[in-house]
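What follows is one chain in structure tokens, specifically the form predicted on its own.
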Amino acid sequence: MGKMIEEAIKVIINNDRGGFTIPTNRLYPHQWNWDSAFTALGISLFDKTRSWQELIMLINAQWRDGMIPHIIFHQNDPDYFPGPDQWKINAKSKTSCHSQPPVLASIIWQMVKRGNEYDKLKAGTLFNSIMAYHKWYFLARDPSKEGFISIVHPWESGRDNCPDWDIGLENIKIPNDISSYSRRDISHVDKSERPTKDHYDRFMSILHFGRNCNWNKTIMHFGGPFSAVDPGVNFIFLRANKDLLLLAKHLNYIHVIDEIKNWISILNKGCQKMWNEQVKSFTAFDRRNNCFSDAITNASLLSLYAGAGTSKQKKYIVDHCKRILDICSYGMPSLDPNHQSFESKRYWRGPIWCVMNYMIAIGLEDEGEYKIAEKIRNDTIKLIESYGMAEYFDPHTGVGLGGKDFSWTAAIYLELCKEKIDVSLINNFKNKKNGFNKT
């Protein structure tokens, strides 16, 4: 395990770009929102100063309206598409123009909870920015105050091409000029592990619509080509608000406590919108077609992480967890293997993602399901130790897929093995790369 801990730190250090960490070289050469949050959690185990700098660099890209975008382009890179010039007309955008799952508050609370006065001080300097980010989600993605968040692009979910979005994507009209773009991802990763061309055409169609309306949040919400209630974003956001409340109390920020409590109450009620009685699970709801997805995904299981649902609904979710784990060699796949759209190797349509496993295991443990939570954690560790720091993994064979030397995979490995980390080993190793903690 010592060698793998050293390898995980090496992966993160090698992906450092001076204050921010890329997910992996070439395939993802920029800073991603939820990647940076999880990576900061891992970095905090061996370099506190650098971990907070990661989050500061992320929050520095926050828009005036409070949004923290899903990609920050610190520089243009021909290896990545769509780059900054694709997001806005007649402007060199420094960021993408929608967000990603808002895990930030939960990550910061974890860092503060196990930290010291330094961590508390750093969290205090970022608190108002996190509040603004959460306010943006309610204003931009729930303007009618329905109690749940609707995403405007599958990329905003972080689970780009999962079957949750198939219904909505099928009805999107693809403009004639869409096919002229040139993807870069399939030059770095086998195309069988990536979204199909048809899906990518539809992703780009939504992007073009957004660009043409200058990403007006009202137009995107009410008139955009895609709108879905995403269990992943909603459950992560509900948990984030609960963790934000704990952080506010810890910092003694009494003036915001009632406001955050109200947000939690709203989201707790709104989550019922996603309960799909036919499959006895929380699933995505497509707003343009007014219908549920029938896919039980790893995002469905995040209801336990959020503490959402009735006791009966929670039991159904735990039963789904047990059933799915019985089917797979490793848990937890991104899609129920019994679903007709399951593909064990294709991006978000079957493979295992370590960050999702991390949250699912927390949720199971919160419900007292310690044995299942431990299995998922052990599977995650075993996958990484057997197949490396891959972006995602085949739930049947365990083979690592997608990008290699992946930052958030390395970070989750460190987090899961934190009790076994030798501080002297880390201090000696991190100094091998001069300047990592000189931000």
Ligand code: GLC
Given for the second form:
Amino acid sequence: MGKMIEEAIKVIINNDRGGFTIPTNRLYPHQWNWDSAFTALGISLFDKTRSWQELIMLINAQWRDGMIPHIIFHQNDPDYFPGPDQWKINAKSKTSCHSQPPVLASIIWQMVKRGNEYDKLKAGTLFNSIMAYHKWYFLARDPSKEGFISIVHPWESGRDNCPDWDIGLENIKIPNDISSYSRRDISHVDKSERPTKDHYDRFMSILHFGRNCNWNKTIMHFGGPFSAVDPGVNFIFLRANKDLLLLAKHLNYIHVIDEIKNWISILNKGCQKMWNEQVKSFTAFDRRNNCFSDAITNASLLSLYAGAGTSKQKKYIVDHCKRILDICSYGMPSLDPNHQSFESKRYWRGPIWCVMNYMIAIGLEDEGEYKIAEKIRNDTIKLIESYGMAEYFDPHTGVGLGGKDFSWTAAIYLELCKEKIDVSLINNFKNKKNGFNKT
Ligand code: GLC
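The structure above corresponds to the form predicted on its own; please give the structure of the form predicted together with alpha-D-glucopyranose next.
Now the complete complex, all chains and molecules, led by this one.
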């Protein structure tokens, strides 16, 4: 078995905190929603029981209204900000108070599709929770039944400081008492690779607002400081519903099939809201300022992953992919390098994220664009083999940035190299796992 495959497994095992996996030590010491889902996909290639456990721990944190939070604080860690006391819905709060891109159903479908009866059984036990989660998205994030999801915080997009949110953030009034917090992230990672202080003040302003209204869904949606239609969340959600439908059919859950089909048709129509004719792409839309973002991002390219758009729109998106790949050494940057806000090293304003590449490649392949899909997968493998399991990568130089030994990067590496994983060696290898030092 390749050395890098062993390395990837080791990274994930070292980030295991007892049934759930942290993204990386110190910088992100809790359980994150979509990180955990992608990580479970990677784990399923070497430890099936443990991969379902990861998802169960995530789903156990589901709120009564169906929401699965973006962070679960299983233990206290003063090294992380903003912790549970900042979100605080009540004294016992153990989670953040909004969600993250709902990849869960798609990950579960992947695990079932390539699995056996055991996986089918596990998926069956989680199915109702996923249904409740998807219902929550419609109720809480599309209460006027417009056909698309609106997020209440940039963090809900998982693409925290993307230029898509600049207009919305700029117009947020920062309360006077906001300046006294102390960020922890910049003590772990170079400041130039993280969101700016101004952005952070604004992130915290939304958080204060949410805390003050007890994260009331209606107040957040209609009157909160921030509301945006995110191509990432919308396309991931559309794909998740398509995958949920496949799962329902596979499990023979006939009673939910019409409901899920209806969700798919609503979202298929609704996503046209994000078609920005000016730049001939799907882009984010800011509801508070009633305007499009002019940024073509890696989330715009997920329309193919969702199978969304007309054939003309699909062609435009494929052309954007080709154009962007031509101007980068490695694909796919989080922002079009021709955009004025592009920064090759700063978080979601340019760098490559492996989980996004994983989904973009699936979308391109679905569209019959095998060559570009393969190029993106090969770039992802090359980046990881040359620069390690970094959080994200510079699309020009390839250098790994942000946190190191990142779980979802390792998981995507395993997923992309799964044919090379030698199952007969896995047990042997797993027995050694107790020998790994948890750093
Ligand atoms: C950052 C990313 C987010 C991710 C989290 C943990 O906040 O923007 O997408 O889930 O880190 O890795």
